[in-house]
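Next up: just one chain, as structure tokens, the form predicted on its own.
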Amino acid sequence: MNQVQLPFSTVITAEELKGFTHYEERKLSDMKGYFADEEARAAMEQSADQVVYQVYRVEVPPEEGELLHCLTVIQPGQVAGECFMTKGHYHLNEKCAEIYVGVKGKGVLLMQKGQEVRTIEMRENTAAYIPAGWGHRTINVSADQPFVFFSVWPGHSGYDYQRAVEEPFVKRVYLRPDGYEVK
């Protein structure tokens, strides 16, 4: 049965989404199996369980016709040279697309469908379209600044984070002295 969703607003800032209803924080300890060098990640976790990223989301009914939105803040950092990133996910409903808009900093949107990989460099005011059926992960490619982006997707899309562990992204993003490298 459809829930009645009333109009509302949120305010996008470079630090958080004001008016959010759900907050998540992912630390190194939450990222087991996502970085290429698991031993280095585990050692960093033992030393200091850093925050890798935060998500400020507004919940709506998980139904067709509704739109979720959130602001994600990926902190600067790396594990054995691999840049801090979101876990990445696929949508359970593979007919759902998503849109990302850069708010602050510099990042890379990494998308994968089977063995096909696409990347989009993200900066402030860059809008990126993620087609239905593509797995996606976002990476902060700055050595010292957070990467912040806003996203919008269908309320009934669902998330499959485990698939990103079982079928790892075939490309990784590494910080280099002159920028970053996707390999």
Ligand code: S6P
The other form holds:
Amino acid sequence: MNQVQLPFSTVITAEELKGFTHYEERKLSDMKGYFADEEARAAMEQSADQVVYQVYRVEVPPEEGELLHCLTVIQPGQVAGECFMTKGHYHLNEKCAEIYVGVKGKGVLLMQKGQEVRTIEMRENTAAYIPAGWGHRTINVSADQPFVFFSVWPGHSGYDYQRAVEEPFVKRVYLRPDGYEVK
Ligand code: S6P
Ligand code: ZN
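Could you output the structure for the form predicted in complex with the named molecule, given that the previous block was the form predicted on its own?
Shown next: the complete complex, the earlier chain at its head.
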């Protein structure tokens, strides 16, 4: 039976989602195999197991008709020049789209469907639409500021992280003296 969902609100800030009920963080040690230079990642983890990104979310039933939402904070940093990023995933339900809204900083939203790859640069107030069926990952392209964004997606989307491992994103994002490069 569906949980009774009463109206509620949270407050989006540049640091966290005030009123969040669940917090998750991904450190360098959780990102084994995700960066191109695995040796560099392992060496960084040994010297300091930095937080790469944090996710603040509110408990909502993961069911059709509900809207899951959260705030992601990606810290500034690079592994051998490759910018800190999320693991990235597909949604199990290929009919579920997603919306990202930039809150602070500068990021790149990388999307992939088959051989097709698209990127959207995100800043504060950018509202980006991830169509159903596209794998998605976000990358912080600032040298020194966190990249923060808010996401909303259908409750029955599900997650497929394994697919993003088996069909890895074909583009990577590197910090450059004059900005960033997607290659
Ligand atoms: C969920 C949405 C985001 C990510 C978050 C962390 O559908 O796309 O909230 O979960 O940015 O990324 P990842 O790839 O570790 O889930
Ligand atoms: Zn998603």
